[in-house]
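Let's start with one chain on its own, the form predicted alone, as structure tokens.
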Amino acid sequence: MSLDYRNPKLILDTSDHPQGSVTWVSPSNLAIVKYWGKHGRQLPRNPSISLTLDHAATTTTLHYHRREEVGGEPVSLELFFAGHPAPDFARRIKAYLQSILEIYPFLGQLHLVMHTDNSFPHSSGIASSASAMSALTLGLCSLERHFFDTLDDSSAFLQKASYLARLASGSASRSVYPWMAAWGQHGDIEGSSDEYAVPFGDRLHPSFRTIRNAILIVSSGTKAVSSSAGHELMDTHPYAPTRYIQAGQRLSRLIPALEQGDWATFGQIAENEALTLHALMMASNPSYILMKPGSLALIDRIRTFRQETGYSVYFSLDAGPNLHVLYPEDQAEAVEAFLHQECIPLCEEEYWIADRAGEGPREIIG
């Protein structure tokens, strides 16, 4: 049954005059089973699971006052992005939350100020927006909650917040829980929806629970085509029907080795979700490749160190040309070692991030 957060009541009282903000923290994500294709209103293709980033992520503060003059615009918004103003990102924030506007009516009297800023290049492979809007959305959970004293529950809070976050960017949904977190519909994963992500991290195995992800920055430009025009190519893409039945035979093998710390298993999976994600890229029409040659160089050295050594060291990629790269907690220092000496040199000014599965957003408080 399809979820309807509607709700007509959500109204402030006209004698209040709020003012105030609230702060989250929310990570981007790295989609191990990849999310490529949509339907509807940013529903999913095919099931995904991610792995929830530590370091990697948006703070964004939204300042509220109520408008003086409810007219003209059904939302007001200005938004800085990094400390200046953003106009082309708050025309698209402005629009998202008019499309709510029948779920929280409460914006249309409000006016917002919104500051946000990443730990991480913007729009290069990493999933920006779905730190970005996860921290969005977690906000405005916050401003009902305060409001209306509603969403005491954690996992209603976090739901809601999951299940807007998907109306803004699909993986944004799965970067509202810990650790790691499935969106879409699968079988072995029991209270899983198209409508919203659910929480995953309690039946990893604790070696999954301490992965850690070096982060390779190979370019942090703007990436030539944008998730939502790869997702839209996927609506005529040749290989698309066969590409869905495979995501989720994928997770039902990936699900075990979650479980149990199966990582050869593991990183099979994650390096071909990796690359049948550009695969589908290149082949879909009209045509694009975002990876570099640096990509290639990197994933060549990361496979010869791990037949050479055997460690349980893989590579995933994002709609970008940047590598994640992936090893147990326990191996960490060998694979460092490797990565300074082998890696890092072929990044971009040398610049890679240090990154781990993490704990989720945080609010701020004060």
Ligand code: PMV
Contents of the next structure:
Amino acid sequence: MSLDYRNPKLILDTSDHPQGSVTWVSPSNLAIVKYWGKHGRQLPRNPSISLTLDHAATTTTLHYHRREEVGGEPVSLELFFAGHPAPDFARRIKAYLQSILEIYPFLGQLHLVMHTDNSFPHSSGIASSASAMSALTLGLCSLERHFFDTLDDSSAFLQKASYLARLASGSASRSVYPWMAAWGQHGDIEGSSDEYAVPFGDRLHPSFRTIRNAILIVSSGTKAVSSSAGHELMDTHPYAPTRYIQAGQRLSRLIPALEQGDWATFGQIAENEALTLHALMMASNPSYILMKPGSLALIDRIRTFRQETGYSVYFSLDAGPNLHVLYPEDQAEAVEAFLHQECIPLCEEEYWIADRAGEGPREIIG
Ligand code: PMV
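Would you mind generating the form predicted in complex with the ligand now that we have the form predicted alone?
Expanding to the full complex; the earlier chain stays at the top.
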């Protein structure tokens, strides 16, 4: 049964004149089994699972006060990114807030000033929509809780934040949970749903809770083809039906590996998924390539290092050229020595980010 969060009762009384702010820090995530292809309103064609990052995060503050004017635009919003007005981003957020007015009618009664910033540089080539949209929707749920004394149960709070984040950007639904989260119905994950993500951290073998993720920046340029365009190309992709089945099967194999600490299976699936995502792009019509020569050079070095040393070091890719290197904490010293020697010199301006599995979003009070 599908969830219906529409609620005309979430409206402020005429006598209510709330004023204040809420702030959330929410991380980005890296999918191990990828979501690629959607239908309806941001519903996934296949289940996915991701690692919640720690350092790569967005901080968003929503200042609010009661809107005095009547009429005008359905939502009143000013948006500042890294301290500067960001009109394109503001338009996108405004359209999103308007699209959820039936869920949160009180949004039409407020003037919102949103300040948002990322912990990673804008030009780092790291997709920020998962962290940005989850930070926003966690803030919206805080407003609901504050105004109406609802959502005091933390799982209900996070489920709603995840649902709302999904409506903004599919992968953002997974960022609300610590360590790892799964989104999309799958028989081996109880409670899983296409409408929101569910936490997976409790099922993880300890060695995956402390997993390291070095992000190697190959190119910080804007992507030639956006993720939304990429999802759309899956609608007519000749390999799409097989791909959707494959994702579910890979998740079935990945789950016991994550529970048992089986790094070899985990790594094989992570790498296959990354390359499958990019293979789908290359086989789309029109075809496109987001990897750069540097991405392939790094993949080659990582595989050679693994073969020569036996270390559990694997790679993944998002929808872009940058490499995510995955390795266990107890091998971090040796792997990072290798990264410094052989990989970081190949990065754009030798830029990389040392990240790891994280505890999930947090609200900043006060
Ligand atoms: O959430 P979107 O629409 O930006 O799509 C993200 C898709 C991938 O990052 C490539 C895979 C994933 O599952 O996060």
